[in-house]
Each structure stands twice: as C-alpha cells, then as structure tokens.
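One chain comes next, on its own, written out as structure tokens in the form predicted alone.
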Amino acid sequence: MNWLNLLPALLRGAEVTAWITVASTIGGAFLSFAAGIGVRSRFRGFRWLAGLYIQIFRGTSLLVQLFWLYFALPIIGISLSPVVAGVLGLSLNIGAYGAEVVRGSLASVDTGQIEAATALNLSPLHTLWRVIMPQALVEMMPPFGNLVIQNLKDSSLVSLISLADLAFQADQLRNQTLETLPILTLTLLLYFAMALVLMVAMRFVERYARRVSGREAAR
C-alpha cells in the first residue's frame, strides 16, 4: 500500500489530537494556577481543597481517571461525551502536576522582594500579582514546557474512550489494512512534528516572559 494513502485518516486523527492537547493545556494551566496559589492561601479551606486535588490526580493513573470520567460517572447519572471526558481528564491531570510547578516557583521568589512590597504597604493580592508572579513566571516556563509535551503524549490515551484521535485512527487503519510498519512510522512522525511545534512555541513564550520580566537583559 502507498504510504500516502494512509495520510488522510492519520491527519484527521492528528487534528483531533492537536485540538485536545491545546484545549486541555489551557484548562490545565488555569487549574495549575488556581491550585498552586490555593496551597499557599491563608485560608485553611482553600489549602485543603487544593492539596486534596493535587494529591488525588498526581497519585492515580491518568488512564483510570479517564475511565472513571467516561464509564463510571454515567452510573450516577452524569454522562460525558468522549471529547468532554478526554479534555477534562487531561486538564485535571496536567493541572495537578502544574500546580506543583506554580507552588515551587512562587516559593522561589526572594523573601526580600515580599518584605519590600509589605514595606510599601501593598496588599497581599497586589504583592502576588505585581511582585511575586512576574518573577515566578520566568521560573515556571521550562517545566511547563515539559508538561505540555507530556500532555501531548498522554493524549493518546483518549483513544481508549473511543475518541478518534491520532492513536485511535492508527489502530483502526492497522486493523483494516494490516500495514503495521508504515502506519506506526507515520504516526510516530506526526507525534514528533506536533511535539516539535509545541517545543518551539514554548521556547518563544519563555523568551517573551524573560524579556517582559527584564531577565533577558540581565543575562
């Protein structure tokens, strides 16, 4: 079989994979900041909820989380489409890991900066967004870049809840044509191409964050 004949179906799957990755990365970023800031909150309830979320989703398998969202929730009357379950599951998972990145980056900011903000009579909220966060963002970018690439690779698991992503399309083609080598080779190359695009994008975001924070000039 001509390898080019395999591409249309695989590209359709790659489009779904790309969409799922982008959507879950955005959702995961929101959860990362919410939980990462929450574990440092002065309010015990926020700290407890954020910590519980992080421990549950870091301490359990992503595959089991996806199965629970797609197969277990309907038992209690909550049915999610494969797309919603996939995006939600990936978002919750990457958000839990990203929360630890946010927490560590916030904690790495020099305490002298915080003391100076307090001396200037800045509120805790202003101190967080105007003093701590701009510096912490620079530290977050490299590990966030790794998490985004990992999220792309983890997205292949959504094929197991019948979402027609790249991994799903590759498996369907392989069963139909028995052309294992060309299909898996093309699938590998497509995943690599998407990962390369994400790496370049994250490097650009990292450089932009450094330039905005003034770190680029200081290097």
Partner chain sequence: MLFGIHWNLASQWSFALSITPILLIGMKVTVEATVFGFLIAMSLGLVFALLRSMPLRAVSWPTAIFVEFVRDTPLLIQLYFLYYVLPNYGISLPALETGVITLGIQYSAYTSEVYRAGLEAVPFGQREAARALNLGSFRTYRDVIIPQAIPRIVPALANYLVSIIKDTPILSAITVLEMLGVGKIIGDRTFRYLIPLTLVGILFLILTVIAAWGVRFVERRMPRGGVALK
The other form holds:
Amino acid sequence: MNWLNLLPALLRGAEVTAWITVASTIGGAFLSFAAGIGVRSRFRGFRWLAGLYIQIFRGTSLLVQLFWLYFALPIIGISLSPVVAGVLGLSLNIGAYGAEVVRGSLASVDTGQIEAATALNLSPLHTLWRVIMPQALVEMMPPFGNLVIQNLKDSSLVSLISLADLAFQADQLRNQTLETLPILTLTLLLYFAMALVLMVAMRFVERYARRVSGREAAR
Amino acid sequence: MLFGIHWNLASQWSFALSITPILLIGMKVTVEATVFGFLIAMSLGLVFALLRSMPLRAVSWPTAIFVEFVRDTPLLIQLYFLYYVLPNYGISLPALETGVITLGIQYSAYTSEVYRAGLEAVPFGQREAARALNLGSFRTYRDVIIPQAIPRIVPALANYLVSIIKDTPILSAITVLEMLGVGKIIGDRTFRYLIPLTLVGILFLILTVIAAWGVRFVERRMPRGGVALK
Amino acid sequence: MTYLAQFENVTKRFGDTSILHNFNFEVTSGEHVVLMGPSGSGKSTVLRILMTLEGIQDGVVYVEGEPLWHEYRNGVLKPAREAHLRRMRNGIGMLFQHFNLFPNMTVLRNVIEAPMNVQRLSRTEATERADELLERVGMSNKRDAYPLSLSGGQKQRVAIARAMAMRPKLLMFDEPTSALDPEMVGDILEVIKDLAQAYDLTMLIVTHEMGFAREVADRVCFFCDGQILEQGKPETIFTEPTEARTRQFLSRVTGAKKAKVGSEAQS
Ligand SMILES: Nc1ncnc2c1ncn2[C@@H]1O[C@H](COP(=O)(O)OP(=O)(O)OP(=O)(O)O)[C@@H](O)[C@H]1O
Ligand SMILES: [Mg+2]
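I've shown you the form predicted alone. Could you give me the structure of the form predicted in complex with its partner chain?
Below is the entire complex, every chain and molecule, led by the chain shown above.
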C-alpha cells in the first residue's frame, strides 16, 4: 500500500488534533491566570480553591481525569460528548500546570515594582494588570511554550475516549490495514511537524511579550 | 471478579472497599513501571547527553535531532510504534516491558537535557582551575565537574519521577493492567465507573504526593557545595 | 500645633527583632529633614512606615494629625483597612534607591499613570503636568523612551518627576544617589535642591551626602539602633557633635569619601 494513500485519513485526524490543541490551550490559559492569580489572592477562600484545583489536577494523571470526565460523570447525570470531555480535561490539566507558571512569574517580579506602585497609590488591581502582569508575561513565555507542546502531545490521549483525532485515526488505520510501520511513522512525523509550527509561533509570542514588558527596546 | 478477588455491590461503601485490593494490585504494576522506566530514562539520558556533547558532528547532530523528535512526539504513539511495529521485525516484547522501555526513551529526552544543563552550569573557571592544577580530563570530571553538577542534576531528575508516575496510565492503551486499566475494567464489568475511577484518582494523588515529598527531601539533603565521588 | 508627620511611641518588629522601640519623631510642615546613621539603624524603616509599606506593632503614626495605621471605627481606634491607607497615601510620595521605574511603560507613561488613574486627571491635564515636571528635571527629550535605555541618573530624574506628578505634601527619599555612578550624584542632588526651593514641600531624606545636607536640611537627625541619638541644625551636628557615636560615624563617612575620591583620581 502506498504511503500517500494513508495520508488523507491521518490529515483529517491531524486537523481534529490541531483544533483540540488550540481550544484546550485557550481554555488552559484562562484557567492558568485565574488559578495563578487566585493563589496569591488576599482572600483565603480564593487561595484555597485555587490551591485545591492545582493540587488535584497536577497530582493525578491526565488520562485518569479524561476517563473520569467521560465515564464517571454520566453516572451522576452529566453526560459529556468526547469533544467536550476531551477539551475540558485537557484545559483543566494544562491550566493547573500553567497556574504554577503564572504564580511563579508573578512572584518573580521585583517587589520594588509593587512598592513603587503603592507609593503612587495605584490600586492593587491596577498594579497587578498594568505593572506586574506585563513584566511577568516575559517570564511566563518559555515555560508556556513547553506547556503548549506538552498539550499537543497530551491531546493524543483523547483518542482513548473515542475522539477521532490523529492518534485515533492512526489506531483505526492500523486495525484496518495492518500497515503499522508507515502509519505510525507518518503519525509521528505529523505530530513533530505540528510541534515545530507551535515552536515557531511561540517564538513570535515571546518576542511580543519581551517588547510589552520593556525588556527589549520598542523602536 | 478480577485477579481472583470478588467485588461486593451491596452498597457504595462495600463496593469501594471490595475493589481497593484489586486496585492495589494495579498500583504495584504502576510503581514497577515507574521505577524501571525511571532507571532506563536516567541511564539512556546520560548516554544521549554524552553523545550530544561529542565533538564529532556525525554523532552529536543525529543524537540532537533524535532527542528533539522523541521529546516532541506523544508517548502514546511511541508506545504503539514499539508495540505494533517491532514484532514485524522479530522483536516481540510483552506489553509491560514495551511500556517501560517507551517511558524510559521518552523521559531520556528530558533527562539528557538535565545532564547537559547540569554539567554546563558548573562555572568555566572550575575547568580552568583544574587545568591550572594540571589535572587530567578524567580526574577533572571525576573530582571537580561531576561532584559540583550532582546537586543540580539529582533534584531535577527526581522531579521527572513524579511525571513518570502520571504517565503510566497511558500504558493501559496497550493492555497493561496498571491502576487505571484495572479501574476501567472494573467499571466496564459493573457499569459503575464513578467509584473505581475516583479511587484511582485518589490513589494517584497519594502516590504523587509521597513522591513529591521524597523529591523535596532529596533536594534539601543535597549538599550545596557538591558531592564527592569515592 | 499639629505636625505633618509624627511617630508616637512606635514599635516596629521584624519577627522577634525589634527595629524601632518606643520611637518618637516629628516633622513639621515645610521642613526639610535629613536622616543619617549606620546601616541597619532603621532609617529606611521609618520612611517605609510613612509610605505604608511596613506596618507597625505598637504606638501611633500621625499624618496631618490623623492616625496613619489606624482608623476610628465606632469611636474606637482600630488597625487601618486598605481604604483608609489609600486615602492617607494621597499626600505622600517616595523615591527609592533603585528608582523602581515601570520598565513596561515609556517615561511619559510612568509619570502620567498615577495622576490619570488615581487622581482621575484627563490625559491632556496629566500630560501637561508631566511635561512641565520632565522639563524641570531635564528629561523632556526622553519622554518617549523606555527606562531600559536610560542611565541611573536619568532614571532617578524620571522617578522624581513621577512622584512629583502626584503633588505630594511629603516627599521622601531613601538614599536616592547611593546606586548611582559617582559623577551622576551631583546632578541628582541639584535636582532635589531645586525642588526644595521651588515647591512648598516637606522633605524627609535619607542620605550620607554631608555637603548636600548642609545646603538643604533644616535639621539633621542622627540615627542609631532605632533611636534618634542626636539632632539639630546641620552646622551644629557636623561641626560639634556631642555624641561619640556621631563623631565616629561622621569621620568614617568623610574618610570613606576621601578614600573614594583618591582612588578615582588614581585610576
Ligand atoms: N523585611 C524585613 N525582614 C526582616 N528584617 C528586616 C526587614 N527589613 C529590614 N529589616 C531589618 O531592620 C533593620 C533596619 O533596616 P533599615 O532598612 O531600616 O535600615 P537602614 O538604616 O535603612 O540601613 P541601610 O543604611 O543599610 O539602608 C535592619 O537590621 C534590617 O536587617
Ligand atoms: Mg536603608
């Protein structure tokens, strides 16, 4: 069988993988900021909630989380489609790791910046968003880049809750054709290619972040 | 029934209680896979780090590309690759062994980076000082570089132990009966997923908390100045 | 009379170590006070308490007769909440040893950020005010530059304009020149002297620059172990200090200065 004949099905899967990765990265970014800021909150309730979320989703395994969302939740009356369970699981998982990145980067900004903001009587919220966050963003970018690649790789696990992504298509094809070597080689190469695209994209985002933080001259 | 142990469906609690021993059997496999995967990752990572640092480009470049490729592709597909492709070439390994080897290879991509960064972090002045003392390159490494690199390398390596624990459930995709695989089977057979999967989650939490605690212990015990090699 | 700022039996501890103990200190409106003293004696702490960067454990700090770290709730003096601190901070500004400009904002943005967002000035009003101040400190030509591209002396000028833009009654300087290259020190001191003359400002300055203190200070306070050991007019303190510790400190500061100048002359 020609390797080219395998490509259409795999590419269809790759498209699903790309969408799942993008969606869960956006969801994860949102959760990262919410929880990463939450653990530094003045309010104990927020700190506690954010801490619990991070601990649970970093402390257990992604596949356990996906199975739990997909197989266990219906029993208490919440049935999620594979797409919803997959994107939700990936977002929750990557968000917990991202929250640690956000927390660490916020903490790494020189305390003198907060003191100067206080001396100017800027509100805590304004200080966070306009002073601390733009500077912390630079610190976040390299680890975020790693997390996005991690997320792409992790997305392959949604095939195990029957979402038709690249890994799923590869497994299907393997079952049908038994052409294991070409199928799996192509699949690995496709994942690698997507990872390279993400790396290049992250390079641009990083440069942008360096500029807004004042680490790099703007003009 | 699984592994000769029956479950008791009388109530939620009795169900949970009766399947715990079954899950613990699965946990044994989880721990085995973690430990052996980690050992492979540590040794293979060192090999890759050394190959990458070779002055000979014909060796260092392919190694670098291979390591990058392994790092950027999913464990699941690598697992399929070793499990389904190798038998066509006469290499047939049981599922657990395949899983352990795949974990080892995937994580060697990370550990090789740890070795490289750890060795590079030793200030260059230390090498110069060793040369000034006329130490040979073997003794420079054994007595100067490696002892100083160890306090950086060991805690970073140990962190990957925790990550490996969390990746072991992927082995269930090639029929390894580790903890999650066992929990899933119980669910499939009883149509009750909530309790087994929640228990699996809790057991994983316990494992990772203990492992993370161990990592911190190792980190604290590391002498800052370096570890002498006997 | 009421003082602009007053410490009344203030105790400040970090953990178990007591930095200020039953500390009393007053600053009158319009006065220029210089604080000197050995490292670790608590000079910065005094400034930071007034800037609400450090809380106190006992006693009361008054600013314009009103408790800073306390507020009356139902007629009882209670520890202040954020809203009270925000109101009290309004008339107070501070400059830091390391300038602490916001690197993610241009020079102009650094100066207008607080007037626009705290005092709710329009952008035009804030920019007008900023331009005037940047002109005064000699930084107009850098208004669109980012702090990254400025020298230490230039950063401190911008920081001064930024603090002044809030129109503080009390402006505090914590060793404003100690992180600067020696040739920049004089410039910054000139800027501060200019402010002292041009504006109706109360100033509290931690510095070891004695020549500068002589010119600007109405009063020099010599600090030691969280107490004011000796205070008075600069001429008196510098020429005929009564305390041995003061004499010792002053001779060390002048000695260090001379040594520094000498070594520079050589190099
Ligand atoms: N956050 C803190 N935690 C613990 N101790 C502190 C803290 N900040 C200051 N101290 C201690 O309080 C004492 C007074 O500090 P302060 O900074 O006020 O001294 P200073 O007179 O400004 O000295 P310097 O000339 O070195 O700036 C010092 O012994 C210092 O170690
Ligand atoms: Mg100080």
